[in-house]
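Next comes just one chain, in structure tokens: the form predicted alone.
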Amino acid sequence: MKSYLREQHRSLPAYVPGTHDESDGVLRLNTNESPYRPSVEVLEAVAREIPRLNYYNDPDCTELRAAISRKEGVELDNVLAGNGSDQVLQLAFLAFAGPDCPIYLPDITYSYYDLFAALYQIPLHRIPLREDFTLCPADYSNAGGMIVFPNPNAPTGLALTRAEVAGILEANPDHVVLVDEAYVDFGGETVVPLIETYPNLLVVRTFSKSGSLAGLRLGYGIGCKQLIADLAKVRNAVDLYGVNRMAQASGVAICENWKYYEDNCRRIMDTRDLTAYALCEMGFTVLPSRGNFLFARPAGISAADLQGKLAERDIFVRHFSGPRTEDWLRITIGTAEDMAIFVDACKDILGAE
């Protein structure tokens, strides 16, 4: 059958999501979702919007942006909302990079960046992480293009301090530095306070992880007013009504009831640390994560084999087959009960080897 796809898009890389299975008894420790349901206030907010679905949503997301600005301690014009943080990332790639403006990013990072870059024909310069998977800020001095990295990084879970990020911003005044803070609520240090000092800083956030809203798609960007205005100009040309009214109402409810989500984050961090300890006791090497996941190298069994044996028990974790990551697994943190099941399964598998 004839393909009408333009030649430049035929070689787009494929993003491979984690195995999606919502069956009873399945442990989804492979998609970095929250194990905790949205708050009652979010469910009520969604219900209130259902009878209004015949009306267009507010394209400027004014109420949502106001709620985010209060939560983050910034002004309304410092915030842009998006259909998931992936949309904000995509808009930023389109707005601030291009064939003549490359992107500099870690060699081990969120793989969706590759897809956006390929879509817009943006050259990528991959800067290797250190041997211990940490990011060296000096490697990004005078980079000569847009800089993109998650902080904490994924899949490693390691994070830079605010001062280290400030050094990268200082060394690249002529290009946008995008800091993806998808996991910052699990122990990272946000760089939002730097937006007025550094007009080239764009911070991207999501409600999918700490906000328990992965299934509704809501994210946002924070930056100086001019940067956000420029990003909004591109957004309005691409997807004016992209943030639906249920997502907007949910985001407001999350911001206004943030303590519930803070408590969930603390529970996840406590469970993460207990799981890391248990894995280390079994001989795993575990990086000190600041995300809602662990990056761990098993002992006595290959990462691929352990992933397969866990899958046989309906426990799903992520394995990345790259040369520097093939020995490691990324393990999402579920409830304490979920992680006890996971740890016991690992003990059983390793004991049988």
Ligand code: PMP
Second form
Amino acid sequence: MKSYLREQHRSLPAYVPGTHDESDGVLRLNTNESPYRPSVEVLEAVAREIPRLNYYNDPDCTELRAAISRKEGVELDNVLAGNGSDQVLQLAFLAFAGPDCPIYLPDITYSYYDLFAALYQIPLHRIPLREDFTLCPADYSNAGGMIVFPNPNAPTGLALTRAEVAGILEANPDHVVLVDEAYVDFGGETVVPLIETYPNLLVVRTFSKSGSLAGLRLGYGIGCKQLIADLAKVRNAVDLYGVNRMAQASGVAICENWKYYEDNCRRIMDTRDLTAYALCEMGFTVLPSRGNFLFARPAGISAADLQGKLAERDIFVRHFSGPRTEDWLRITIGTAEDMAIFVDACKDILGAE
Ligand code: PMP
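Having seen the form predicted alone, can you show the form predicted together with this ligand?
What follows is the whole complex; the chain from before opens it.
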């Protein structure tokens, strides 16, 4: 059949998400979701919005942005909301990079960045992480384009300190530095307090992980007022009503009941550290993660084989092919019970090898 797709889009790479299976008994340790359900206040907020779905949502997301600004200690005009943080990332690529303004990013990182860059024909410069997967801030001095990295990084879980990020901002005053803080609530150090000092800083956050809201799609950006106004200009041209009523109301409820979510984050961090210990005991190499996942290299079995054998038991974890990542698995942290099942399955599989 004839394809009408423009030539430039024909070679767009495909994003490969983790296997989606919500059947009973399946352990979903492959998409970095929260194992904890939304708070009661979120369920009530969603229910309240349902009878009002005939009305458009507030395109400015004013109440939501006010709630986020109170939670983060910034002003309303420092915040822009988006349909998942993926949308905020995409808008930032569109607004601040382009065919003549490349993006500098780590060689091992969140793979959706590749797609946005391909879509907007933005050249990518991949800067290799060190051998131990840490990011070397000096490699980003005077980069000559927009800089993008998650902090903590994905899938490694390794994080830079605020001072290290400040060094990168200092060394790149002419370009936007996008710090993707999707996983910051699991032990990272946020750089939000730097937005007034560095007008080139854009912090991107999501409610999908620590906010237990992956299925409703809500993310946000924080930056100085000019940066946010510029981003809003692009957003309003692309997707004015992008953040639906239920997502806006849920975001307000999450901000106002943050303690519930903070407690869940603490639980996830404790479970993560216990799981890391159990894996080390089995001979795995485990990076010190500050995310809601572990990046671990099994011993005595290849990562791909272990992933396959776990999948046969309905336990899904993530494996990334590629020369530097193929020996490793990314394992999302579920509840303590989930992780006990996972660890027992690993012991069983390794014992049988
Ligand atoms: N950034 C990173 C580093 C991620 O891992 C993810 C989720 N896979 C996202 C952003 C996107 O999250 P969401 O669109 O659900 O907010």
